[in-house]
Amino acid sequence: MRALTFHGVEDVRLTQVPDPTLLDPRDALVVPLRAAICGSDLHAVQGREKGLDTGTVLGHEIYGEVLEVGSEVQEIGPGDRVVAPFTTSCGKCVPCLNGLTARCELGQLFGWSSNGQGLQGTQADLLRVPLADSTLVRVPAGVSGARALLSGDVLSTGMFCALQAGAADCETLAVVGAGPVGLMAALCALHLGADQVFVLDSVAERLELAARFGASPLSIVDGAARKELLKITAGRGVDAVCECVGSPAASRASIDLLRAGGTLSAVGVHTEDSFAFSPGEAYDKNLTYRAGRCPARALMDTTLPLALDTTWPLEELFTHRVPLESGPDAYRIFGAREDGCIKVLLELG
């Protein structure tokens, strides 16, 4: 089958790899119809995250059709249209029962294989899904696969970030980073009841989309956003910040925007060795810091209906729609933020 595979820093290739097979009676085989390139795919491709095996099939976002299921799979069957979160989960272990499906004791991350162990990704002609009954979510017929796919990652991650931030009780909330997750965090914060949501970025196209989603865009160039937010909040700072980048600069900016007693909700994937702020700063600000991988499967009962709500302009996230064979070039464009690229949809079927 065809697949987008990792071959080193800035080296993504369209290659032929063996078709996956059912390895466990709880497995399913799914034909991807839509996949997407995510910002977290870039961590290995751009060299910030180490350890990904050469030849790994990339990707963790999918909408597809079930081709075959193992003998113990009961909830789904061939022909079903499905979406998946970016990690598998059993639904029965203590983390799963506590709503932390991203830390399932049997869970694996799609598109991550290291030292020969792990799970191949979604950017291919066929995908093996372990723990299919508790991982896959059936999608109603006739819906947009592009919209449905978003519930498996960026929409759920945005919702998780807004929930961690306590958006429902916020008069002022800032989102640092207007990538797909940041835009979804802003949309979800407004949905949850935050009074004012500000989105900070340097890319004009992303700020324009934030405004169409109902948020107030602020440019970070020359410190303009911080000055404006301090003015709006009478010098106190905002009630909460959703940090959706995953860099020391984003962490530093977030701390500087928060009022005393504020909450920093971080869902950006950090690969640095230490925090960009000191324990003393956290103490002096009475900071609440919440971070971690989104338990997307636990949130999908909430976020899938939102994804399918056509009053939400979610398909505007997909600035680029390309076939699988254009994937290597799409990775380059997405990684360099060229051509106003916000998110890439891979159309396979």
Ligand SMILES: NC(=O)c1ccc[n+]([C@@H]2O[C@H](COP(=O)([O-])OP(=O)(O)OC[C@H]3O[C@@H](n4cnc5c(N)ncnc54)[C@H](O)[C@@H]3O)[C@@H](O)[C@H]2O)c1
Contents of the next structure:
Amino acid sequence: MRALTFHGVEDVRLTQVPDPTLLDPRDALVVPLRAAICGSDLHAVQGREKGLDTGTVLGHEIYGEVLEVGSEVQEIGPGDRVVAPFTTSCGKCVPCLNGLTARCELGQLFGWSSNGQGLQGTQADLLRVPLADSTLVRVPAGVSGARALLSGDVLSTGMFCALQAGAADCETLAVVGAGPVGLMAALCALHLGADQVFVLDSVAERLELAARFGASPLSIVDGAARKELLKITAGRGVDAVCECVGSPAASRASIDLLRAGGTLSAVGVHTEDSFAFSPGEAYDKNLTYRAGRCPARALMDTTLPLALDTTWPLEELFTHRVPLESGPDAYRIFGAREDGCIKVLLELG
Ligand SMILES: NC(=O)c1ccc[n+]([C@@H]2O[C@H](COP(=O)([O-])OP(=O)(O)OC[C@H]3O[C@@H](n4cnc5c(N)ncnc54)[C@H](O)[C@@H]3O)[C@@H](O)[C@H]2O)c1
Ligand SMILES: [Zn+2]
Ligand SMILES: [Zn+2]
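Please supply the corresponding structure for the form predicted together with this ligand (the preceding block corresponds to the form predicted on its own).
What follows is the whole complex; the chain from before opens it.
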């Protein structure tokens, strides 16, 4: 089959790889009809995250059709249209029962294989899904696959970030980073009831989309964003920050925007060894810090209906819709934030 595979920093190729097969009675094989490229794919491709095996099939966002299921799969069957969260989960272990499906004791991340162990990704003609009954979510016929796919990652991650920030009780909330995740965090924070949501980034077209979503865009280019937010909050800082970047600079910016007693909700994937702020600064701010991988499977019960609600302007995220063959070029454009690229949808099938 065809697949987008990882071959080193800035080296994504369209290659032929063997078709996956059912390896366990709980597996399903799914034909991806839509896949997408996520900012998380860029961490390995741009060299910030180490350890990904050469030849790994990339990607963890998918809407597709079930081709075949193992003998123990009962809830879904061939022909079903499904979406998957970006990690698999059993639905039965203590983390799963606590709603932390991203830390399932049997869970794996799609598109992450290290030292020969792990799971291949969604940017291919066929995908093996372990723990299919508790991982996959059936989607009604006739819905937009692109919209449905968003509930498996960036919409759920944005929702997770906004919930962890306590958005419902915020008068002022700042989102640092207006990539797809930050844009979804802004939309979710407004949905949950935050009064004023500010979105900080340097990329003009991403800030424009934030404004169309109902948030207040603030460019970080001239360094005035912090001053502006301090002015708006009478010098105190905002109630909460959703950090949707995953870099020391973004962490630093986030803590500088927060009021005393504020919450920093970080979903950006951090690959550095130490915090960009000191324990003393956290103490002096009476900081609440919440971070981590989104339990997308648990949140999909809430976010899939939102994704399918056509009053939510989600399709605007997909600035680029391309076939799988254009994947290597699409990685480059998305990674460089060229050509107004916000999110790439790979159209297969
Ligand atoms: N926690 C999770 O479960 C989870 C799930 C999905 C994605 N992520 C992570 O979320 C982050 C964002 O993902 P994405 O797809 O939106 O990525 P993206 O790369 O498309 O977007 C990141 C945005 O941040 C902006 N940015 C960079 N530095 C900044 C700074 N100092 N201040 C303000 N803005 C800054 C960039 O211009 C860009 O628009 C990534 O780290 C990704 O790995 C986490
Ligand atoms: Zn992702
Ligand atoms: Zn589990």
